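This document opens with one chain alone, in structure tokens, the form predicted on its own.
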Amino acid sequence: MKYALLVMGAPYSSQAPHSALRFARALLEGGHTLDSVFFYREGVHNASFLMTPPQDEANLHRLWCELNREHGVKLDVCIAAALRRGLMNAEEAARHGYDEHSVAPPFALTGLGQLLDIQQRCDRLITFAA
């Protein structure tokens, strides 16, 4: 079965995006497919790589860089969610004229029409709400 997930909280202030990715790991475990992973609302926050934990936690950024790189599972963020948290790629800081930037690869800022794309592709969305 092809799966999706949908993530819609802050990592260190909601349980959703480390349940996500537990949950994550348990299909690929399970011989499922994760298509990708979308990332709405507050949870865009797990696409900065700014983001810097204690060392004695978890840093959810490279956790799902991880994800990504060892099985491929696209790693999309809404982006006027994004923009409206100070998110932003490259791309997007030069065209708001800002030097720096949030968000690089594998996280890739896209719209809500990528949600219904992933909507039509795969079997099953589970949601991952604050």
The other form holds:
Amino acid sequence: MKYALLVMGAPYSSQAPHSALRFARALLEGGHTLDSVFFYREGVHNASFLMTPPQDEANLHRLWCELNREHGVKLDVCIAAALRRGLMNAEEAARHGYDEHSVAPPFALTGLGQLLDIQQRCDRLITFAA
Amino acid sequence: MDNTLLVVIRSAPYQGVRLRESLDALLVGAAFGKPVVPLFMGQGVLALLPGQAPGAPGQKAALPIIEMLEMYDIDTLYLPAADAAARGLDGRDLIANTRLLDADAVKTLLHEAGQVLTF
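Can you now output the form predicted together with the partner chain? The one shown was the form predicted on its own.
The next block holds the full complex; its first chain is the one shown before.
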């Protein structure tokens, strides 16, 4: 079965991203496909490559990147929710006149329309709310 | 399969931008030309109270967006009657074009929708 995940909880202040990652690993081990993970609301903070938890804690950003590298899972981030919370890629930073950015591939800034598209093409969309 | 998108909204107004980010999904669904049905559940039913002004410092009111949904062909705003009653509300307390549903009707709505998004 083809799955997609919707993650709406922030890293470290919500269980949602941890649960979503475990669910992702479990469904891939079960022989299913994971098409995309869409990050919305506080979930957009998962996309920041600047997150630096203590070394003995899981780095959620890296775990998402590993999932992308190993299984080609797309990582989509709602651009409106991200900008509102101060997260952006180099292109958006340039557009808004900032010198720095915090989001880079494999995370892609996209719109809510992408979420509807993902839901349309997958058999199951599983929500991990905060 | 039914092409309807059911959006379940469970955030109260003035709880940060939660309600407005849920309504965005409704609007995008409608803009994509899908039949979109909103179901306000739990604290979400408070979004259907009339007379909401801008709230705590810096918070916009979401009611103008809700009142604009009709322009996107989102004509009926559904909510479970039990969730309204639990908050001391009935149909007369709410804005126009809301429809209160009993538990079976809620079940049917969820069951028949092609897609469900829960916020």
